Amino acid sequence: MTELQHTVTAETRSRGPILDLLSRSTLLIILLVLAIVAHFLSKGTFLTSRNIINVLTQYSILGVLAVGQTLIILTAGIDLSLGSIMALSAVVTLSVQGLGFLPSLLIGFAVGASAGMLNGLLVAIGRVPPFIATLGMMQVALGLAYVISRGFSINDRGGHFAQFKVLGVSSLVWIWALVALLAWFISRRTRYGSYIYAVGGNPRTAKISGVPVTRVLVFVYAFAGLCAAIGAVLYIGRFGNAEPTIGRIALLSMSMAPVVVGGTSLFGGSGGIGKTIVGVLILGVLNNIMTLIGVPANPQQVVQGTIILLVVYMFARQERRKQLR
């Protein structure tokens, strides 16, 4: 065994009984419990095949987003601007719709994976840090939308990028499938994969190691600036236009909410992609629940902002203890 997998198999174990907690196994307890709440609430109208689908297309291109961000978070990163991104590229990709589909497509993606890969290069070669660093690219992707678009909405003349259904289920929901598909398989089935870890577990090791982290942070930025256009084409195709004020929509709390609610360590090094879909999942199904039982969206913000805070400090003191050690 290699010296850098030691090191990411010594970080999976130290992962201590907050991980043990949130394991992919207590997940899925805690999704089919709440699934089963809202079948009764919904007087069995719930786990119906319809329904399953509808709630899979509408928390799509926040998958999608948080697939992003979940590797970020892994070299225990942050990305605040993905909204904004999203935003940019969606703007971006219906002003030049006049050049065709797939030259507008590539386009909206090449703007999303250059804001992402300008925000690696800030973190990993100008040592800004991340917090920072996607602030700043924040307000410049967001104040770009509004510039191009001149604060209007753009709408798909051509009706291009509407979804379209793939025996039965929405293209939203298959894109967003594929998307997590390939962040699993490079997290987790490739030496980047190790290297995301690696990175996030401790930086210094992995250097020493041989890991080249400079290249490892640029591209998981890069991937999340791409999945922040794969969402904005999802906003397009679900909605038929776009505009700038969708930044505000997709704010931090709806990337980071289903990765650190599906147990993916905020300290980096532990967690991963498949915990994230469930945690995607748990969100839809308890802001299902609270919609079922008339709670306001407001008081529905408050209650996801709890969990993450909970979460959270869970974390914080398990890192204390480690660090006691």
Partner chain sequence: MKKIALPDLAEVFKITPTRKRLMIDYMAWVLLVILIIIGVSLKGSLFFSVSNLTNIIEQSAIIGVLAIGQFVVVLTGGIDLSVGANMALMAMVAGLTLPLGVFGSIGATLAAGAIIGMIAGLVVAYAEIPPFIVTFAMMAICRGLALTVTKGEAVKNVNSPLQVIGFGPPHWLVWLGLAGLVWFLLTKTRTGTNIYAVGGNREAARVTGVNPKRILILVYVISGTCGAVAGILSMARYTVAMPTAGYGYEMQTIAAVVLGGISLFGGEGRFTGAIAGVIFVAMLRNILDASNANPFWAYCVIGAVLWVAVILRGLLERIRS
The other form holds:
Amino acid sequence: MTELQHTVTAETRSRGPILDLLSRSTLLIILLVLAIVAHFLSKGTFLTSRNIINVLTQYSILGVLAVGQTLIILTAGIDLSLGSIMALSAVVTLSVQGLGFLPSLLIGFAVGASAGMLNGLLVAIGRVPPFIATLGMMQVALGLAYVISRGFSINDRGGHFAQFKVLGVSSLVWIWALVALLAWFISRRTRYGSYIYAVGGNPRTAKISGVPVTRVLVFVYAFAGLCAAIGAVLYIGRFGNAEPTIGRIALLSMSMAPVVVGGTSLFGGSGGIGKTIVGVLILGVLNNIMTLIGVPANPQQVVQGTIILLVVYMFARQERRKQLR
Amino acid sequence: MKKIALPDLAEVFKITPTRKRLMIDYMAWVLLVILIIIGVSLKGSLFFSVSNLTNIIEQSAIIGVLAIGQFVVVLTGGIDLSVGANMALMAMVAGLTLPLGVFGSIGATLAAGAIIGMIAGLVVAYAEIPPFIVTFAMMAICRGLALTVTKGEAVKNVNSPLQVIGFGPPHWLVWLGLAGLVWFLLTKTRTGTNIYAVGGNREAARVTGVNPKRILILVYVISGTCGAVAGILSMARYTVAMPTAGYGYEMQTIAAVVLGGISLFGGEGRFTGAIAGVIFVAMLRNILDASNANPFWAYCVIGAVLWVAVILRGLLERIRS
Amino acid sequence: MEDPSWPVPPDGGLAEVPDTTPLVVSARGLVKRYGGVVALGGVDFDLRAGEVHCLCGENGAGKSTLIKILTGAVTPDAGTIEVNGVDLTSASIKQRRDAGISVIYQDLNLVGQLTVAENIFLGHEIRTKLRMRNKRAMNEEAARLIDILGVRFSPKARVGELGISLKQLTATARALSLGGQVLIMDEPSAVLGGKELEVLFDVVRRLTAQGIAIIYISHRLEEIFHIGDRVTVLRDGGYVSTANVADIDQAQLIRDMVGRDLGSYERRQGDGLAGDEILRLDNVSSKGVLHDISFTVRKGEVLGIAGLVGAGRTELARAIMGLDPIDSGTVYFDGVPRRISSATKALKLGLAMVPEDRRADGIISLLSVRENVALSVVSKLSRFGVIAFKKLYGIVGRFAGELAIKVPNLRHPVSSLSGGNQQKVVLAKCLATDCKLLIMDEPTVGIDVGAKKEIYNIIGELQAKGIGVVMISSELPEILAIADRILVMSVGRIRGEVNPHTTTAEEILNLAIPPMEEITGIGVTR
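Given the form predicted alone above, I would also like to look at the protein as it appears in the form predicted together with the partner chain.
And the full complex, kicking off with our chain again.
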């Protein structure tokens, strides 16, 4: 039985994003059931293409952050600061918008990537445990965002960042898809991808086998920082402004939630981008159901926290059973 | 991972294991002295004025109470990211249960804090999920509850009977009293040794008959109760409980205990060091407040202090001797 | 003290334990199954007061399962255990400890951050009337216990700062403080050197003189003959024999353990085709770890490195691979002096290593066989970072086939493989890099006999291809059979080179046991 499970997980790993998705059938079935429940609760309006696109648009920002978070968690790390980095990049991008669209965009990206890189350096060279290093960054980035914005909301004056539709789907969703595809490609098709899994699976073996562990770690944290900066652009695109507090938005500060819900192991080395996307969708549908049955926004946060605990517990138990074999 | 070998340093300064430990234990005190020098050079004799010192100590009290819980949790190799959110929730509980009278309210709040801590402890002990995830989720749950209970509003009690506490024992006394209690627990009782043992080598503790699960639950209950005390103090002091209060306190408490020389891997740490760490953080905020910089720099500075403290401790630890 | 390796007991010989001595432990027909695997299949075991009863057997023979059953950590599926005539078959760990059974595990289970006294009394602290810890009483009592052991060190010292020998003594004092009547010592000598061993034996004798019975587990057969009264041999979970040590010889013991004679290692006919020099170390030192190491490895030769555990062999391998720093001296590879600062650089030059601890350093158990083998070579087979999967999997498949890794599909997780096949995965990973020199640290630890033979054959093939091999091994028969030359190390130095064709196990052991004056750490009063 466990042999079989092993085989299944191992076999599915390098088949491609679509099969990868399909093979996570349990989660997909959960997603489907939730979607059908939502459909009935909404009296038949949930599973319409319009609404689906809406949900996707709504969750694209979280989705982009979660993509970055996935690569970090694959190395057995964690980044608590992605929400704050996003806030910082958003504030920086908008405060330099006078320089023009592209320069301000690039400056925002640079800020996000360097904040992430600093996280990576602290973890890899400073040997600071990831949750401590990024907890510090959570505050530092947020503090900087406050300092730069003086606590005020900044508007996207020219509307350069505003979202637009391509083939009837918001640009936010397309960008999310592109980022996810890029991360999938990195994790499955490149040298660094195999290193990421190796470092998460067993850093000592990785090192002896010639994997540049330090560089891999710095890379994933920097990449996640970049994802946060991209998330910042999406945020501006959706809401037309940015302020430091956006880093504290419950949903966005919990970018590890969809990753663990999707089934990527917090202990590293197993999981992937495809799972995370399913995780984002599950959370999205679940939150929609809660809204539909009249749960206000705040308790949703409570539910979210509880879900993380439950899911991590589930996976931890499964993992232990495998070990006990 | 780069190897940072410091063989010569150990030789030059004749660093024995004992001296190394002393350096780690008293890191916070040394940094505190440095900070005092900086403070004096910035503010002159004003820094030592009674009002300023009282201010610092008062500012320490709430963080200090939370840091006690954080210290005990970190001793077992865990971490409590929910202390700030828990405090915010507890302040609300204190405010909302005031109709029960002062003691009723205090009792209810302490019980609520202990329950929150116990839930976290149970999950850490039995589900074997990394503590930072458990308490991070707990943080979300507490904040969510705090926001839900009041629909995002603050709980206001302008003429709160809890202000009795404000006029009664000064907050710093509550802090030091609680600190004394926990110090006694850690150094004078069997449970104290067991907490260190579980943090130092859980398996060894288990085979010698210590029940690590019970110890783990206990430390999170202590931390949750500390959150309740901090919540009561904050309600008494500010007479309002904001659902967003205590944001970033988890980091300040972690910075304080790490500065105090505790090992994030558990088993090692002097309680007095953590107190020095708390005063350091409060004094740092005091100095930053006094300088005319944007108050939000404090976030950045304390975040950076956390990094420096962890790296510094790691370097001291790695000196070959 | 003429012979430093096996100190002579002070009373001049082994005391015969008469059969009339009362039985402290009597276990009958113990059975333990894990799923379909029989870990212990009907084992009887007796222990008499004041005796040293040795327990022998290869890895997986069932020794640790038996110990776990005796201590109550594992419940047997069948069988009974009596301690001092009381049936304790279903008693808990604590009840058995109260009955006087204590264990000193190999990893000692001490809390490094606490003091010696705190460790000794962990879980059963001496308390004042007010139920507070009585530190002074504990320190005094700890000092008394340490005194019983016949050594001197401070009970106030932090355990983390003590040497391994004093740690072990702390664990022993702990067992004494529990009023232990039965002391189980799990490979106590594995980490000790000459003089420390002497202290250990002395302690064992003092304890037995007080009527304490000791179950002594060791891989070193010589020790059994030195310290043991009786010996029980287990093999593949089954009971083989129990004998008085005085009535048995080493050859018999080995036959009982292995179930066959050791003649199965056949020396490869050395064709002496060692070619040009590949690796040369010139006075390589690393502070406190390696001292003035110089040697040469040539193409197509197997250089054996023998020594006891802790001799610095693994450290040497790690230093060559760039995993640990070298403070002085030069490493020449292909005649060119090189500074190898990371494993990445070492692999690029053409060095590869099969590490000692396969699970911790060799494999990534979450990943598939294919991903494991590919790990070291993937950098060569990617363009702009994108992996050329066809080529990569071609190479992986070729090496997996050449080494005959038994797996239905290379996408299987490496964790589902047997130890021997996992080792082949590690080997394949190294060989896929096209290395010129392969360092193998204990390549046959924990794998079955068949797989061992296959590994030896692979080494032979590597030689034929002109690859230089450095083989670190603690198994003397193995290193004698496989190596072309043998260096013997102890305490971070090379003590000599021997010719496997002419040398004996005794000669190697004599070189491997470090000179007395180099071992410190005993009798320190702090």
